[in-house]
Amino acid sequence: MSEQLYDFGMVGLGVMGRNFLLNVADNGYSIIGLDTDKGRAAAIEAEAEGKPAKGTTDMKTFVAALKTPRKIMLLVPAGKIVDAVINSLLEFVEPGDLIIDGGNSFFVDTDRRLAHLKDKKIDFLGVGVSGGAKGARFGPSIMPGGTKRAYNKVRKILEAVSAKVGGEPCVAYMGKGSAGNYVKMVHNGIEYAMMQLLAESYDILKHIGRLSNAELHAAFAKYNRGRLRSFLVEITAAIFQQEDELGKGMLIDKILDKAKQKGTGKWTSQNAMDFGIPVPTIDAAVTMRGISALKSEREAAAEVLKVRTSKAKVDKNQLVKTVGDALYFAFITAYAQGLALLADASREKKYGLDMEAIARIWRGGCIIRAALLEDIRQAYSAQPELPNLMVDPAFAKKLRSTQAATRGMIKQAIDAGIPTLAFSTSLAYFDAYRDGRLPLNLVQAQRDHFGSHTYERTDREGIFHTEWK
């Protein structure tokens, strides 16, 4: 009898790669994994629990053991390692085979790899995968981009392993070229914004409301039972119950306040600026991570500049409600900014993104999954060309009903010296977007005054310049 041939191969058997591959096996497909670590390669067969599975450290063996056209996924660190693996695979793969990059690759790199592999007649997909290690194992949200032909080769497998909401798989073809990686990048930008908004909510509840960790858990658990129900709110509630295994008290109070980042949030901000699309809440989240890294400077500045001035008593229950309303308002604006960027990028790069489909596959599996996304899906289903989520009638009503709470909470934070950069930019974005007459006429006058950059007028067509006195 001939040797077993496998349906699906994975390069990189770290936590994400191993879990995704086992998920594939659970759904009835035979699997083979490749890793330079002998222990990881050997473990995959045992972890598959009797299902058709193999692990190897030899690339030639790995490629030869796959059914044609081969379906090979990479879950390795983004950057040069992806290129190195692809170049090694090219020695053994054949025209018509499919290589899938499932890491957080920069979309520009994906476009380059697509062009390189097209010349060699190798199909390629840049695929965003969200959900962390647990999502990879039991059902992530999956965002594939490339040719429709390439996607169809692996569509059934991706639909099988993805998360499900109401029986619908949380995977859909995103569009041409690097569409999948671009959508995942913006997903992560929204994720940055939501995490920063939750951190600012925590700061306000803790230092203005003086909520204990137990009360903080109760507050966020309450949020998660209502319209703020989401994965990030759920895990935030759980965090306040985690005891410190290395000392006394709760773990949250022992964690250093320096947030790290892998770059996807920054990429979102940078690319939004390139396209001229405002994403101020995402920008604020990236900025706050940068400020958090200045730990020693912040501690020194606290001695000189003084902070935390409020000692007024507040009604805890009322504050919890106010913060919840503000969080709902700001979550909507964060989604609105990210989705507006996606719509513009789709036009600029001719991705052909379907906004309703994006909202649909984000409802389950991914880090930013939330009850709000069903409402967002419905909004784009009714108006596929919706210019901004905030002008959808249902969302406009939600924002109008929570803006007063947002303003009040920000005022309290300002009086207490508590930074609310993400909340403040969310509110400013809302106010600016709905203002039919911004003061940027003065900026245009200034530009023309010092640099003869010209301006347009409100009362007649054309381009004008003035010799200013």
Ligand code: 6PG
Given for the second form:
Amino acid sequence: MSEQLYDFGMVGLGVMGRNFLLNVADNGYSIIGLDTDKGRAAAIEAEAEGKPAKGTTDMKTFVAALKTPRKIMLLVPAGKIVDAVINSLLEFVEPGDLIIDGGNSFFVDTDRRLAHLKDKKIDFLGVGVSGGAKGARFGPSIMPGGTKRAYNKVRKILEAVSAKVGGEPCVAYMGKGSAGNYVKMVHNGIEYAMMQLLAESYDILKHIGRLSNAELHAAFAKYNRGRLRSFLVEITAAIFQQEDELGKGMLIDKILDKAKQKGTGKWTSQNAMDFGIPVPTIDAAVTMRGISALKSEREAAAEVLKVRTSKAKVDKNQLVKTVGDALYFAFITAYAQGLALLADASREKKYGLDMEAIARIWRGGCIIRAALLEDIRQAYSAQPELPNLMVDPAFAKKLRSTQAATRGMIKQAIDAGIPTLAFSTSLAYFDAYRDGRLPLNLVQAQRDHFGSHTYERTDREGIFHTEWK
Ligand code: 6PG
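The form predicted together with this ligand is what I need now, so please give it after the form predicted alone.
Every component of the complex follows; first up is the chain already shown.
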């Protein structure tokens, strides 16, 4: 009798890899996992609960046990490990096989790997997977990039394992080359922005509104029942209910105010700068993680830079409503920035991104899933070349109706000395984008004054230089 051959292989049986692989098994495919850790490799068979599954620590056995053309996914830490695994696999795989990188790889690395593997006639997909451990297990949002031919080899499996919204799978072919990793990177940039906006809301509600953790829970739970409904608002509400297992009180009050980062938010900002596309709310979120890391400096500065601030007495219910409006306003600007960057990257890198499809597959499974994404999908369906989400008529209306509350909330925060870098930049982005006459004529004048860099005029064509007095 011949040995059983498996439909799908996974390299890396950490939380994400194991969960994704079990999800594949749940959908009727036979699976095999490879990990250097014996325990993890052995565990996968039991975890598959009777479904055809195997675990191994030996790469040769792993590759030989897969049906051809092989479908091998990697869920290992981004960076050098991905290259090391690919190079080891190259010893055993054959032309026509497919390698899928499911980690948060830097898109430049993906382009390099694609070129390298193309030479060897191995198909390669750079795939963004979002939704954390639970998403991987029960339905993530999946953003595949590479050749269409490679995608078609796994399309059915990815559609089966992905999250579903109204019966539609949260996966779609994103585009050529590193399109999948680029879309995932920007997803994470938006994720950073939304998380920072939620943190600033918390600060305002806690320190201006003096809301208790129970009241904070109620406020965010209420937001989540309305137009702000989203995964991040939902988990924020839940966080305020979590008791500390190691002591008295609530866990949130014991967590150090230093946020770490693996780099995808920073890459989004860096790349947006390279393309000249403004993403100020994402930049603000990355900056705030940086400031948060300066814990001891901040503590010392708290004494040196003590200033008098005023906290006006506020009506809690009114404040909760105002903050909810401001969050809605700022979430829209964050999505607008990320999507504008994607549209530009698509042109620059010839990805051929379909903005409606991106909004569609972000509606479920991923970290930034939100009720708003269906509205965003509709906006791009009506106008695929929309220059900016903010000028879609429905979104313009949403922004116009919440901008006054946003201004009011930021003023209160300024008076109270509460930093609102993300909210303030969201509002400034909106105000700058809708300003047909920015003061940057002065910047041009200065450039020409000190560097003869020339300028253009409003009243006639051409390039001008002045000998400034
Ligand atoms: C997701 C997340 C995930 C990311 C974490 C941590 O979509 O499931 O974006 O991919 O790794 O959010 O990111 P940071 O460590 O940079 O905060």
